[in-house]
Amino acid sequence: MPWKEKDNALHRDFTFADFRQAFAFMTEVAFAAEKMDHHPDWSNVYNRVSIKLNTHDAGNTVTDRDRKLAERIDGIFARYA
């Protein structure tokens, strides 16, 4: 499922085998998103993961920081597809 554009955010979720590559996911994100200085606002439920991205210094809107963060977490999912 791609990002989807929605109330001044990109939303995206995403289903993993288990909790633990749930969890590992979260982790290679966290790594990516400090080092771009751009955090995402997200939960995870067991083998689910929902993200939330836009821009808190923008008023909350999506900018291309957005989307960086975005293509790169699909990067990162597509390792564990």
Ligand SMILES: C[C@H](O)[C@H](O)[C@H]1CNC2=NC(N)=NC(=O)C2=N1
Contents of the next structure:
Amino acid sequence: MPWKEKDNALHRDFTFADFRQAFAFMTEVAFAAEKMDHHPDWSNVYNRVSIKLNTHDAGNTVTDRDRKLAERIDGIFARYA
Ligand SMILES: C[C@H](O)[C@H](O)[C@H]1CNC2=NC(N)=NC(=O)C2=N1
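Okay, that's the form predicted on its own, but what's the structure of the form predicted in complex with this ligand?
What follows is the entire complex, opening with the chain shown before.
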């Protein structure tokens, strides 16, 4: 799973064919985040999405909730590759 753990967070960047694909991915991730009540710190520039995950309630450190959301994000991304 190509996430980098750095500065108490998981990081991964994603690239898509175009903006619409990137935004469709973000929409699916948003629903997964809502379902888990665990939300990403992310940015989007055209066809690129950068995601950072940590747990605010644990003092902005990496917890299993972040690892679980990262897995779900990878599963969603696999359908865009
Ligand atoms: C009130 C709400 O349930 C909490 O703020 C949830 C929401 N989403 C969250 N997302 C993340 N990344 N960390 C949290 O601690 C967290 N807590």
